[in-house]
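Okay, so here's just one chain, in structure tokens, the form predicted alone.
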Amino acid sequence: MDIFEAFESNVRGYCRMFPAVFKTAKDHLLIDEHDNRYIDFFAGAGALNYGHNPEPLKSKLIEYLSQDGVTHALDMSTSAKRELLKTFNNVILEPRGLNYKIMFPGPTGTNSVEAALKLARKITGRHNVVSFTNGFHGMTLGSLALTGNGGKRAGAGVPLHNVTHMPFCNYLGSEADTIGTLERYIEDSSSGMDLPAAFILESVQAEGGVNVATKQWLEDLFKLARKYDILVIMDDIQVGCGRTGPFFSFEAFGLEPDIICLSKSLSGYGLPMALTLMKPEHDIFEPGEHNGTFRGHNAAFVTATAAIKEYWEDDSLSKKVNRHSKIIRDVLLDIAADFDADVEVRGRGMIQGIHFEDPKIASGISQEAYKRGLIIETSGPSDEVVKLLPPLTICESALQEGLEILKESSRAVLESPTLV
């Protein structure tokens, strides 16, 4: 470790809650330097939902790198980009009944947000965006201004303009009608805020701390940016590709978003490769207006394109994602009921967590786990919730040891003040 103290910057993070040197990964495990194994219930913040290395993945990539298939091409076409943009419209767009054009934006989560924005305001003429609170978006100056964590947007060092914070679904508690709160600043041309070109959210918030919108706050929104003529962008970096179960985490409430920011579990693989998608009468950039070096990774459209066919040409994942969803949360309730103080089970699919009033408790728990052997964040504005990202191909029978440690991991931290 004196290596990474000695060279690496002092930004890095995750090391620092696990610190352990790690050599090799297959499917849900982790491996260390000297052999210690971990279950990964982190799953590359959500970036591995296939798991490491998955094997339908791994021989398509070595097979298209043995032949000198292309790995860098700018925009320019290729076999691999040919392959995916029909695989992508036939298993996934098509049979969802969805129409949307394709865009290369950058090969991270952040780029395809940028994008995003970018050609929201070109289409509307209009500067402002509306994101809400406790959303995470990315850590670009565009990305970060949407982003609520006030310690990520420290960061920036400059001031964060054109965007205006409003409530996310239950906020302020399940009473209150943000809905009706965000349509009478809209309507109103003396609340200061300026018509949005758009609404960005997350259907849930990962990073901030596993918010969940309901169904009819999602239908609210999509009204009321009708209603004005405000596109909606959907991210869904983290939670889409099947953590919440379907494809994309909103397709279950029936909504259809201008624009959709993929990235994360995209590639299937961990290889950086992001997508925004636009409804075809939005398709208005110019040549080149928007462009990026790394656009191409012709390696990540192999591997994505794999893990669709893989994955996704029947909903067996989607079911298993279910199955194990209410293993899961059964076990965060039992967790949650142990404890006194007050304590909040959140999340869909395979993305779910416990809520803790103490922040100590949560950061508590992920530190046990790890010492047990398993790998678990933490997320939201004071790192207060213990978040659970498994691979979704997990086996039960590792769900269930995973489980098991998060368990006694609680217990320990429950029975044991000092730890927190």
Ligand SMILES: Cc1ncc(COP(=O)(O)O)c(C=O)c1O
Second form
Amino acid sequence: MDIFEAFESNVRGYCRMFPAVFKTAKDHLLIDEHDNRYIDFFAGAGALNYGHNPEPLKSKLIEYLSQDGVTHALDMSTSAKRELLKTFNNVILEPRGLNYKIMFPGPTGTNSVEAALKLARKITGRHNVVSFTNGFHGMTLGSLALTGNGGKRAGAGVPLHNVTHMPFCNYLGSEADTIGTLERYIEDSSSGMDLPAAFILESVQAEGGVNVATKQWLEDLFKLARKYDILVIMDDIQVGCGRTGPFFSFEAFGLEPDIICLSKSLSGYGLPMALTLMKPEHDIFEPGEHNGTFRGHNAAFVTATAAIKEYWEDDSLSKKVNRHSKIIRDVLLDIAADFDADVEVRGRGMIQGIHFEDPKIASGISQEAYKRGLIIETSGPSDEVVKLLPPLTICESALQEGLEILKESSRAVLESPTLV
Ligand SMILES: Cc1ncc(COP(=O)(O)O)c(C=O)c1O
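Moving from the form predicted alone, what structure would you give for the form predicted together with this ligand?
Full assembly next; the chain just shown is listed first.
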């Protein structure tokens, strides 16, 4: 019997979509035990923006380990952490005119969200938080309460409280005034909604189906927050670290959230690491009030520092993302045009997707792509969106090769409805 089937929990998910046993990985490629190669348009669900085992990060990691650099340190000060704090401030924050204190909340995205929630509630003394339809913020109870997806929520086993879910941009169609509705709920003391401590949102909802918030909607949301003294928590865990082009997904709009959640590609190497950034005046946790054993993953600090120095000291990666974004968009529009039915191309930068009315078409395309050597996942409430997340650093020829496989796969599904 298959060892995984025999010993690993039934909860495992992605291995059912991509059943190969992978052995090595380099840049945009995953290689299985039979030496089959797969172009990776999944990139660790956004944790591998710089590809697998990127050389400039790997060499720094090996050097650090070979010198017996500190690996685990809770929140004690280390040379590796000092270098990261300095580099993050000098290369990411200062040039953007941003001033944030940096908290290490624990190793994963959901740790960052939990810390942000706790902090927003402590700052305001309020319990309610507004999150948005189709938002995804993690799987621990606090972040799961923010998450829209019913299947994920069902796993909680307890009621999920202290959150009001409101319509995201365009959730009710492009004509609906979702910000106006939200304001009416806030201003009316009889709406039944308690004044929220914070709004939490993704500027592009990744797991929720590649739903892009417009600039106008984001600006209006921030204005509303300021008017009613509500904090804004930007969850940039999946679409930060350059996924949409600039380092932060919201920076092109000149927005300054009160709290920012980052994780996934922060370490640049797939090593677990997360940050919660807060405006200095919101830095009010008492020492040790929020802690955890794995907040000092120094190997991740080393690769994160190397990633920032390698990819963010100039704008060449951002420019590459913008170029690649156009190439991806053109191919997705071509694919969409082949289908008679309602098909919509969505996304920003190098997170893009094709929405199909029938979820079976999206999963059929993902499965056909896998057979042809391309790893690509689906997202959305019913997994009806084929979602592209190639490494940002992918070379143009590999990007084109992957997109060609995607085209062939969608044609195969179109021409042979029995595949879905
Ligand atoms: C936007 C967003 N927030 C939070 C999370 C949770 O991160 P993690 O799975 O590392 O806990 C994810 C994970 O996909 C995410 O996409």
